[in-house]
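One chain is shown next in structure tokens, namely the form predicted alone.
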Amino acid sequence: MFFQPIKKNIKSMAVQPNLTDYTTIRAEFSWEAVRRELSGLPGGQGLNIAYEAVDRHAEGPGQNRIAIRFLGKDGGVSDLSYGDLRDRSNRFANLLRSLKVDKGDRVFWLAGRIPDLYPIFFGTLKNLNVFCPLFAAFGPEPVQQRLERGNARILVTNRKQYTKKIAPLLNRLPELRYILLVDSTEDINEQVLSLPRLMAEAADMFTIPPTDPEDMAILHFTSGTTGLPKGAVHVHNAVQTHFITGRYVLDLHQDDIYWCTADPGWVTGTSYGIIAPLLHGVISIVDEADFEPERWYRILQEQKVTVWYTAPTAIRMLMRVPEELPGKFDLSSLRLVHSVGEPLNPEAVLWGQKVLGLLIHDNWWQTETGGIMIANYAALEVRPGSMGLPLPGIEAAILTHLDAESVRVEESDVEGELALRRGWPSMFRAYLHDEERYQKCFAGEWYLTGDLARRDADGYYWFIGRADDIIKTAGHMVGPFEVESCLMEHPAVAEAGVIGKPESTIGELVKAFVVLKAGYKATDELSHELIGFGRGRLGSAVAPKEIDFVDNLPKTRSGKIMRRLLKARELNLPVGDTSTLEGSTTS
């Protein structure tokens, strides 16, 4: 399968983009250079996200500029200036200081999408404390592993959460001091106390202690295919990949008004649902609800959103329906939309420049590497399929192992793992209590991700699967994401999941499970002819012998297929951990 490039015509943009000359400013890039663009403490007192992101601008023209505009489930529309966002979390910062939360004491976030998240997010960084945001939605367990694993100190919550899944587990959970209740004006007990009545009372002047550039902020709890949820130290440094990724990937101006779909519980939903776009200084939409088609497309005709980022499980739902539906909405404001999570099927991108007039944009980064590492820019062309080019300040390569300890760089259009040099100021510095799995991360200069990939010869990247994914059948290393995309070609298909599925004469057979259209139906007719398709496409060596028609594919809260889940179901194994499996538990 080949799609042709897709080129941008510069001059008939209407704003123009902050990336024009890649190659000039990749071979001019330092991040020195972006940390002196940073105003850093007052006295030089060092960098703090929560100084950069919020004080400088209600310190300035910026104060009365609207930040986060919230919208409710129920059509309620809040909004939270600069100013407002600082004095807020200055609050929240001296309520921690009063409670006796030293420097490096993890705070923990069990709420969801509400206003609080913000100022509790960012007097937490000012307080010198760590972040920790959890999904909503996780069950008993995966909470009690997450507090434990980050030696939770304070949990913001509220009384649903607290009644249902916290209380029970107070007794494993010996370091844990205080629970705060967003949603009670009164305290339960000495231990569970009411957020509203100590925010009242605490003062809105605080004076952020230097930090240290690489003082721990952010602790991302991420799942391994096995073992227990390992926990990703970010650092106050990281600011400066959010901001240079804001400016050149989001391409982010100063009248814009942005839009991350993101879940905090998420990665993307603290570095571009929160951090980077305030950096910017520009208005960020926060929706409670949660997906829905028509909702979505009358927010951003609505809110009059330019910039969009969101997820590719997000768009190949909304692939799903009428294409007549947006067609209702005035989408004219929209300039740029991005997507992360999952690779972006070549069909998505093409289908965003028929549907909503506009290409969309996939970028690759992992938890681990804090901010968006490889990317498809404004103004550059883009490949549908491709993750695109490496930002300026990073260094990948494809490696192939020669042994246990030494790798090769690879040249064009060679597969291999895909790897990034260290260094860089969002790259995570530590798995918490885990040295040996983090050391694993590396060999000796590059961080390995384990992600598969090749670069061709124009220096674009191209993923492959991640290395526990890859199918070897017939002598033949098969990636699910190629075979995946190609049946996502067929008019009847919506969404599919591959896996190898253990056959004593080939190795692995490839079998795919498939998610059809509105209007189509699952019969072995069609399932017979998705097998012809994907052999006409693919060859019979790489396309799905066996198709099951399944009514949704397991996915991650983030969006990304969980293959080894499929696997698992369809080999009757252990299914590991699932506590990020979207919609596993309720909230």
Contents of the next structure:
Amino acid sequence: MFFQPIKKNIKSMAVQPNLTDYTTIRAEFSWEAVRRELSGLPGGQGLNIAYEAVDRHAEGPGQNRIAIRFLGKDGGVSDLSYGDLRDRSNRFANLLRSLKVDKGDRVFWLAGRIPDLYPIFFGTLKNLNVFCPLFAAFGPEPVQQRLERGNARILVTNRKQYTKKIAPLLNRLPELRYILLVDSTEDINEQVLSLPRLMAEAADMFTIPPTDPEDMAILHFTSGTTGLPKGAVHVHNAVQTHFITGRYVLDLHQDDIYWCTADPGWVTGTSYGIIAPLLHGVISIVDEADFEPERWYRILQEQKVTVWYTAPTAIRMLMRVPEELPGKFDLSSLRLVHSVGEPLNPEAVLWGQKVLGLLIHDNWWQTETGGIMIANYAALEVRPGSMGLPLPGIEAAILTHLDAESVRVEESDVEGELALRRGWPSMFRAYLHDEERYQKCFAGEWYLTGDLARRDADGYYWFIGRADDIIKTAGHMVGPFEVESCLMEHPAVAEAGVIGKPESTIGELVKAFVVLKAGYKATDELSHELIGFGRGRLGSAVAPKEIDFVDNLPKTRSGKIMRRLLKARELNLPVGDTSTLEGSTTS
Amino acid sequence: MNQEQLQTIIFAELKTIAPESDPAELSPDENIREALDIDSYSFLKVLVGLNEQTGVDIPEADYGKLSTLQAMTEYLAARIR
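So the form predicted alone is up there; where is the form predicted together with its partner chain?
To see the whole picture, the full complex is given below, headed by that same chain.
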């Protein structure tokens, strides 16, 4: 079904958007000009994200302004001013220095959304260490893989996570020097230390060392189709993208109260849950609790949120709640709603208009791009179902692969792979320890996103699907290979093929097709056991939610599982050319 | 239906989503989702299952009223016929 474009009346908007004339701003845009708008470290000592987001406000009239308003699960509210954030991040930087953590060493975070996150994030960057967040719902296997592959030197976590996931793995992590517990007032042993104790002992004055804009700042792991998760490396220069997308896409103005619902375990939770709002000196709301419809509407009302950045899964869960619920709340402060994580269906865009009185603005980007690349903007027409127009400074294109090395740039209305011209400031600089995979992401001047899309005649981009087998569930990526490898560790499993099964709320659901070893029977009990087995090792964010037993898996002649064919069968779609297959029957 | 029977139903629904867990070990006031690592989508499935087993209609707006074992049991007990 085609949905009509929705025009905006800019004059009637209470707050005039930062980007009104897209064509002119795009034509006149330069990254050099963006760089000049940032302070840079005093004395021309380079560019550091922590200075731009925190210290430059803390050292001016913004010192006492609220940076983070933290809403605890228990209903408590605590504020952190820009001045507090500077002092506490200085303490953490000094703490790292006293533990002799060297430049470039990785500091991992596995403790969810708690107030300590923010000083630790910025303190890590101030000491020129690299911050790497992990999602708290990862099981022991994804956690261990990422800590090992990311050469974790320091891990900040809580007692529960430590006991459950880290302590049993310690002998596999020889590079991990210290574990800092956020909720322990005493050291456990020489390696496992109390964060509150160390923070209390550290000084709150710290001078950020000279920082090359190309120094590594953040490491984000993302799933690949095959093999281990990939560590996308981001540098301090990425702050240019965070800054300009905060202005043009999020449309932040100084008096805004901004709420990003993303968990810091994912890239949105750092780029837009931590960095971008503070660059613009706004109040950033952080809610410790998980999704709950009434709580969320109450936060929008009580905190007078003006700009809200959330995700399709959350929006679709809110759509299931009767409209009387939002009707009970005063949402009149809200002026702009954004969504990211997976394509937002047109019905959801229109639901926003009907129930919140505001369209929902979808945007598109990836872990690798570091920041929003294609977006719907506050002032511009929205085409429901479209990811929008490229950010000023970003050149997007639709490509067709001609052979292994060459591509053709397509005209409008042709489906192909979405690509971005390389060189924007927040582009990932490497996959850690995997130069070959990094190089494979580029064809000449183009970064290949792995997403299939088309561009309409007016330049709006429309998502079609993934070019590979990566599963997108509740807004995050799951690599089928990780799940298959885990299931195959179970004694009953001979083989497993894992796909994303389309699901209306979470986009795709992780589903496994399992071939059993001889002597095992395909029973409901075994299916439950495998689901539990997956959850215990991978955690709820990654583990399969559905299991089907099959007699064999479709494979190519070289033995590779044809996940695409499994998916086509699941959806009763034509399976296409199967001439390269062996074992192409399933029960 | 008495409290014990209700808990048996609740435990069975939780086990369907988190088969590796032992819901009987939950403290009455512990947040179920956190303790058993259940994401928001799967928690909705638990509520749907409870509705099917008990006949109690659980509007999604009430989602937050069933976050602990005690709250869940009381919520269902108060509405069950």
